[in-house]
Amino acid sequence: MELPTAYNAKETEDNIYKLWEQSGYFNPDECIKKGVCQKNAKAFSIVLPPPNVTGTLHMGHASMLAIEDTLVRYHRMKGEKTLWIPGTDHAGIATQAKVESDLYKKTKETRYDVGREKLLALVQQFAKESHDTIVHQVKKMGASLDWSREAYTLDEPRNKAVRTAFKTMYDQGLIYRGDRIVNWDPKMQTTVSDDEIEWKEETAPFYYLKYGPFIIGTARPETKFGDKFVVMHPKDKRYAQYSHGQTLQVDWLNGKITATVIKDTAVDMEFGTGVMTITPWHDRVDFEIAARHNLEKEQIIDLKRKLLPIAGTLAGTHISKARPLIVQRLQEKGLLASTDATYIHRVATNSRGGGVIEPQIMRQWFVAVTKEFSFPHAGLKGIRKGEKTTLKKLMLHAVKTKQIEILPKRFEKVYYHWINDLRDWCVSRQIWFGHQIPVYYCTQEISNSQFPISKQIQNPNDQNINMFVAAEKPTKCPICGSCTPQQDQDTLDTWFSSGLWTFSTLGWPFDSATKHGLAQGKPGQQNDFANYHPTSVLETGYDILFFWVARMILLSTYLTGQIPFKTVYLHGLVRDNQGRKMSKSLGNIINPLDMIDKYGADATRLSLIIGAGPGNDLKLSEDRVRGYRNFTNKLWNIGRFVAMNAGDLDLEKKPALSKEDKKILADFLNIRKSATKHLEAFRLSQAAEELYHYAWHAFADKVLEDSKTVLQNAQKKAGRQFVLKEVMRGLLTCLHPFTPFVTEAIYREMPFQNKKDLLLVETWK
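Can you show the single chain from that sequence in the form predicted in complex with the RNA?
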């Protein structure tokens, strides 16, 4: 057959992907059915970190897909029962923020203008389109995912898992409702978790104010109305004359107030004057000081950042307008001692497209990470059923006992450190797109109450609400027996549903009678959890170690009694060739689809694998991709040479091999052995590099060149032809996980004996 002299990735790849999909081999059940995998073979499973349905894939996703697909293909070719589950993440705040911003740009309407139902319809529409784009891109990369098991963090089976998880944790007291200080985003009108905060540096005037005999400093004079407590370090000699609990009359913003002296070690004696007043409602550190001394807390700023009646004449004024007025008043009253205009401080913002965070004390739902409970499962190594533990301890336990290994190892330390400082996790959000909290209120008892629950902040001590938690929507109220209970309007943090990902995609929760998985909802796949959990590898970027990896460990160990995965492989960030983050504003984004279009998916994949170690950032340039495109072409021509020169070999009898022939075979076997070793140790880069080097500079440059003369010799010809075909077959097999398209395309043209229908399921010995 006449083959073109240059490999054309663009014309080949989509057809090859179709062949793979049609073969069914991405689904391990099909592999078993068709006999390319044993039913009792060792399992290898990965859940794809679900991309957010907020737009399109970037190079980071491409790198993730390349790494995972390489591992998956390798293990599939090793004959393991291999499952890679695809899915997408609804990404609550991020997605809703994107749709809200698009809506506002288009029609100048806010979410409150269009209402919950219409906004959700818009979000779902956007999510659907985004999903389709993502799936298309994922396929373009050649990812061998089992699409028959595709999941979505917000679909019905996952919703069932979320409701069950919430209910289980609530029943054991690990989810509770509490009035605590949270990060409130006034722009998105929702709480956000500690991890979702991004600190931005800002220069703002810093004011020194006279507070009775003291000088206090602040960058936020608008919070100072209610300051009745003045705090200093108990060992500060400068203020030894003042004693804890002592009161003094102070002339303040709205006239005379009674101030109380508090001594607390949280005060830094070196900073400023060593004295500060506190605003417990709007500052975490102040909140903790107030909690320690049981001090009164007062709200100053409302949820829209407007001042409350405590501000007197300024009540109802937005703080951005109020601030200069307050400074002016301070000046008039002679309370302003001095101003430092060059003060640099850091402002907390919502990294998911929101605004400046205003801490607030609010009634929200929390996961208790330090509360003791008795462990409900048997089978988790090192913890007995009924043993007292905490969620924090579970998270530490799984890694400390080496049941979970984090690569690179140095991230284990980072992980421990993060857990040690972990506070209870606020899981309720006031956005509309997400899993609605499975909490219900009896409408008989709370007829005057307002929903959503966050609005009840005006009356935080109200304990009269009759509520209950249910995994299934109740038809009749179990409290009054007659009303239709109303569901809480809040939604859950998106990471709560992604934290269940390894098992919510494998059939959890189970029907207690049949032990069959319910979430999967497909007959024949009910044993997915038994077969594939814990998953083998969790591969993701190191930037979401805390957001996601830690939470999966928490939720999986607690809810299933199993670790979610055995190995965590953390890849680095893909940066531009100068080491800068890729961003729209810098205009340095390299789009994976562009690279695939120009150079092929194989070249794009190699450029993301070679030179990338776990945890290390990768600098990518178009030159690199072009270089690997050249390699795919080289490989194609190696294939052509072998097909042209060894095609007429008699397949029936094995010819005699010369010493050189044997050496060539042995050399290749060494390379394969080494590649195997590297892959088992997750050194993908090393494996790919050695194979690359062998194919080009050993097999092509030496063996093929030498063969040109050997093949002229009638005695030696058959032996050499045999060797060329053997090595070619092995080389295609070993390279297939890295460059699946071109190797599959060559394989189709090769005159091999007992060829499999696809290289995809050729055996890696």
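If the one shown is the form predicted in complex with the RNA, what is the structure of the form predicted alone?
Nothing else is written out below except the one chain.
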């Protein structure tokens, strides 16, 4: 028999993907029905880190897909019950910011001009189009996901999970409403999470100001109007003469004020003069100092970055315009000691919209990470039911007890450091696209005489007795019994819903009567949580170890009593060939679809796996992808040679093998054994590289070349044909997780005995 003379990826890959989808083998339930795996087989499960519906996939996503699909295909071929759940993330603030930006460019209208209903319609349409594009790209990469289980962080099952999680945590006092300092974006008019902040370096004047007998430094003189506390380190000998709580009369921006000395170890004695004044309302460190010493806090700047009445004649002035005027006033009053025009500092901006962050103390919803509670589950190793613990302790416990392994291991220290410094998590956002907070307010006036306290639903952390939390939207107010309650207008941080991803996609929460999850309407999926949770691997970029991985551990251990995954595999960033981050401004973005169109998905995948160890960044260029296209062509030619020279072998029994034949088989078995060992240890790069070199340099360059002579020998021909087919079948099997399309195409053409209908489910021996 003879294969076509050349492999054409463009004409082959889409057809092969359709065959895979039609086979049903992406679904473990179908694999059980068709005997590919046993019902009681070991389970292997992954949830796809859901791409944001903000546009299209980039090479970082392609790297993630290549790694995860390699693992999934390997475990499926081992006969395990293998589930890979697809999905997308509504991405809240990121998606709304994109749509708002596009809207303003086209119409000069803001969200307030069009209103909530119309804006949400625009966002949902954009999200749908982005979703369809993403799914197309994912399939082009060859990802063998179970599309029958596709999820979306904003669909109804996930919405129910979010509402249930919020109420459960609220009822135990782990979600509360309080006044704390948050990251406020005056441009988008919302709070943003720490991970959404992009720090930008800038050179700005640094001012040294006279504050009574002290010299203080600041890059933000506009915040200084209310500074009444001067802080120094208790061990700083330069200020030993001043005692904690001592008061001083100092001349300041608006005249004489009484300043109070505060001794606190948060002060860096090496920075500036080692003494500073604090503005607790507009700086996180200052806020924490004020909280420790129970100091008063005063707002200086409003939510639109304009000065408040404390600024006197400058009230209502935007701080960008007010700053030089304030410096002039300081100079006139003799309070400006000197100016450093070369000061470099970092400015916090919202990565989603570009707005400059202004810290503000605001009443928001928070997850309490250090509050003690009684652990409500039995089954988490090392934590007894009813034992007192905290969410922070749970996050540390899961990794310290080795229930979760982080690869590479060096990131464990980074994880511990971040958790140890963890603050209460602000989960409320003042945007319209996302999970609306399931908090409701009675619209009627409530008086204790009219409604006894037994009918008032309240939380010990909150004194608003006209407020209640419900997992299901109420039709009637349980407080007054008559009004239609109004839901809180804020939405939840998108990390809250994505933090439930490993178990909300597997049926949680469960129906109290049937014990089935939200997928109970789909045959064969009632026991997804029992079968596949905890998931086997969470594969994602190291840059979101804290923002997503840590929150998944927090929410899963608390809400289910289980770890969310057993292994965290962190891949590095994909950079250009100069090591720079890919960006539009640099013009160095490599589009995965362009690479697939030019060189095929297999070449694109190999370029992202070989040389990319866990946690290490990868330099990528088009030349690199092109080089691996040469390998897929080489593999096709290898298959063509074997088909032409051994395809007609028809055996009733195994032929006699020469010493050379046995060595060829033994060499390949060693390579397969080594590749298996690497894959089990998540060393995908080493496995792929060894198989690559064996196929090209050992099998093609040596074995096939030698076989051209051996096949001319009638006595040795059958033995060599047998060996060629055996190695070819094994090589295709081993390479399939890495290069699924070309290996499947060759497999379909090869006359192997007792072969499966698809290489996708060939047995990994």
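Numbering follows the first chain given and starts at 1. We call the rigid core the largest set of C-alpha positions that still match within 1.5 Å between the two forms. As the structure is a computational prediction, the values presented were derived from the model and not from experiment.
Using a rigid core alignment, state whether the CA of Val114 is displaced by 2 Å or more between the two forms. Moves: no, less than 2 Å.
Using a rigid core alignment, state whether the CA of Pro324 is displaced by 2 Å or more between the two forms. For Pro324, whose C-alpha is compared between the two forms after core superposition, the shift is 2 Å or more.
Through how many degrees does the small rigid part swing between the two forms? Interdomain rotation between the two forms, rounded to whole degrees: 8 degrees.
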